[in-house]
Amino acid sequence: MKRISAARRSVQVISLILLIYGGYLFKGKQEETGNSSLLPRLKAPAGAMSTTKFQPGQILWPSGDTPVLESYPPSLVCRFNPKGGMFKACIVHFLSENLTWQTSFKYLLPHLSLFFLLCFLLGRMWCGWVCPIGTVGDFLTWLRRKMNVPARRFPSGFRITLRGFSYGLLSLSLSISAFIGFPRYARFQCYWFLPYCQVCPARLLCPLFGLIKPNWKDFSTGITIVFTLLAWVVLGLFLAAFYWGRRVWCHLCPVGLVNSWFNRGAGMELHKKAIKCTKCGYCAEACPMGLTEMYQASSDTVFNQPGCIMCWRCVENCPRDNCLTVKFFGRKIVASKWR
């Protein structure tokens, strides 16, 4: 295996273990110290809905306990991890929950500041190297290759369409969360709380890592029936997207969408030296996101496109010395090399 891919796989496995099994690994130490976070702990106000009010069998019943750290990193971190996981949740959960609770901005600011800092440091590299759902998807891609099933090729317009759907999904989820936060509509919180979490594939997949049965169905009301069916459909699309394509789901993921806003201007940058490029197309062929802008660029450029997950496969596969270079705040980390 090539060195960059080997390093990325190692980081992915370690990240998956820490993010999902953090509750098993560090919960005892946390209970001894009695401190779960240096940041303010965000709680539901009196009378508002929270995941703690859901019972086993309901769609939003959390399979785990409280997390080790009440923080929200720029990766898909599921609230429904076994034993609570290492961190509390993803940024979409954070925004949805606190829009419903109408939390004061002064309590949100420390969490947002840490999130923004981590995004500006690495951009969407969190998706390519850390996200546990991305790791599961890459495993499905590996399985497809072992079964000699060819990957489906999708036109560039398809990626743009998926990104549009991601904006729609994020906007709809946050709008619903804000709507049920008004006292007049608070009675709907038991049905519409955390709308994206109810259909997110991580809610069904992450508990399985702890050998805990997820809430596959909740047929108690008409609304939960709809969310249950949608969750099944989305899970099917997630599995199919990674199996038939490469990282197709990442174009649709709302968490990845939020991370992509910070790709341009982030400390981690991907540079191209156009004079060294022979238009071999290896970078476009290697890109799991199906991006072709790097191949098409005819002048020196910083390639921090929103869709790029900074997996560095293009750098690894480029046959020209120093044609592609990864820099961290201007300092070279790795560069393409003739082998």
The other form holds:
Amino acid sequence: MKRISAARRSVQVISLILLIYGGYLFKGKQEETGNSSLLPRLKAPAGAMSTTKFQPGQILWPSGDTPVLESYPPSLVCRFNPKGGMFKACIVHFLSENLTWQTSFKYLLPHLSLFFLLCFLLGRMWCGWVCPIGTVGDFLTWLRRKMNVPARRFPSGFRITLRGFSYGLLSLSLSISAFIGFPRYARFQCYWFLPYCQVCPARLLCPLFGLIKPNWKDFSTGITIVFTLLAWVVLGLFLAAFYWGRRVWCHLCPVGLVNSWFNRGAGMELHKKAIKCTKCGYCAEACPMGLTEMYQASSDTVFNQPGCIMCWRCVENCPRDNCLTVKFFGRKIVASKWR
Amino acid sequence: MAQLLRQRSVLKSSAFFYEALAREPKPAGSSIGYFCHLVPEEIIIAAGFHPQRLCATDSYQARSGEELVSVEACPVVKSIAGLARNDFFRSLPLVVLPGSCDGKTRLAELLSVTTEVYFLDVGRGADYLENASFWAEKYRQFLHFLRKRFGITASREKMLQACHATNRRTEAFRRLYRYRAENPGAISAFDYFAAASASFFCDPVTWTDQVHRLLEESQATAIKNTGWPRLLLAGSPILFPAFKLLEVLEEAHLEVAADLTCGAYGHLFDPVEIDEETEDGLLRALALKYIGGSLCPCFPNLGKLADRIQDAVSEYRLDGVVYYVLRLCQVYDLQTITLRQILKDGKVPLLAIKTDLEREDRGQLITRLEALREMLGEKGERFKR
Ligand code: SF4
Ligand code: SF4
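Switching conditions: you have the form predicted on its own, so give me the form predicted together with its partner chain.
First the chain shown before, then all remaining chains and molecules of the complex.
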């Protein structure tokens, strides 16, 4: 394996262990009452969802455990981790939950600032290097390669469509969350709380890591039936996308979407020196997100596309020395170099 | 010819290459002949054959070929036609010709009368986005053809092994390339182009070892820097034994420090960068190595050539460019004007030399090159170390 890939794999595996099994590893810190983080602990207001929420058989299931740190880092860390996991949840969960709870902004601000800071430093590196769901997906890709099954390649229009869908998904789940926060509609909370989590594949996958059975199905009412079926479809799509399409899923992921807003202007940058380029296309060939812009760029460019997960596979596959360079606040981290 | 050059070379290890060049080609049933740097050697190796690139520019053979093709055909086409009259050529089980230029396309038809020819269509597009799948598909067809025709497996693992071998060869070549560019006079242009020409039919592993040996010997030898202006040679390929251009350059006291020709740089500089080890991934990677990054003027990629020239000139601090046009080769000839224009804007001195394989115009060439040297000398010591 090449240098960068080896580093990335190691970081991915360590993150996966930390983020998913963090609850086991740092168990001593867990107390239901104490606040293990410097940041404010966000709780449901008294009386919220007092009705039927979280009854057995419900799709959403609170683990009852608190995470080690009460914060929301920019990658898909699921709240449905065994033993609460390392961090609280992903950003979509954070926004949805607090829109419904109508939490006052002053409690959100510290969490948001931390999130923005982390995004500003590393951009979507969180997707490419940390996100445990992405790591699971990369494992599927690895499996496909071992089985000698060719990768599917998608036209750039498909990528843009997926991004559109992602916007739709995010705005829909946030609007629903905001809507059910009003007392008039609070009765919908039992079914529509955390709408994206209901269908998110991480909700089903993360508990499996702790050998805990996730809530696979709930056929008690019409809405839960719809959510159950949707969750299955999404999980199927997720597995298929990662198996055949490398990281094509990450164009659809709403957490990735939020991270992608910070890619441009992030501290981590990908530079191309056009005069070194032979237009061989190896960079575009290697990009798991299917981006082609760094191949196309014919002048010196800072390449921080919203779709780029900063995996730097393009950098390690470029056969021209110093053609592609990664810089962190202007300091060179790594550059393309063939052997 | 090879003997002569061998005696002149200061490095003993270069003997391997000259001997390889001097050897009569063996009629071998296990070789597959091919032309141009657009044919994937790795596939031929994986199929259990020994790839032999037969590209030749030989005035003797060209004259012999004139009887078969037109006198006005390009010298490479004529040389190949002449070569095709050899017994060795006829004994090859298969010859692969890419449809790069029109001459090669017509040759494929002409040669198929006497030898089995596989015509490898590479199209005319040079854009990864539009053509990569097409190239990979053509390579796949070639692989399937070999499998069927010779009843072999040519497995993915074999292909991977072949890629590793050619990548090690590329590693050695890049070392040689950089070493020559950075150490003027250390390894002569003759040795360099002889080594490149020898790589056409040498086993990649042996060749790699020999190049490392050559480099080690050169590093141990005291270098006498001639102080001659250092040039980049671009354009038509310099193929053994047609070293006329190298001779006149030497006589005019100009040094070829680096090249971009398809006989040396184009054949050896680019690696196979394997992204996915699936069969599909390998074929795509090969297509990108051979066609994607190619500087062959049969593709619309003049801007890329200009970039390569400017990059080499600034990276190795060269003094100028000699652009070699093999007379009667249209594609190299026609891009000269545009190239000159681009390089003028980049302030890179360029001398275009149009000549053929005959020796009559040597005196005239030397005069022109001496004028170039004087001009470069006047430009001051801008690029001198
Ligand atoms: S552009 Fe490069 S760094 Fe970004 S996702 Fe693609 S391969 Fe990774
Ligand atoms: S891999 Fe490097 S040389 Fe090839 S097209 Fe991409 S940037 Fe250019």
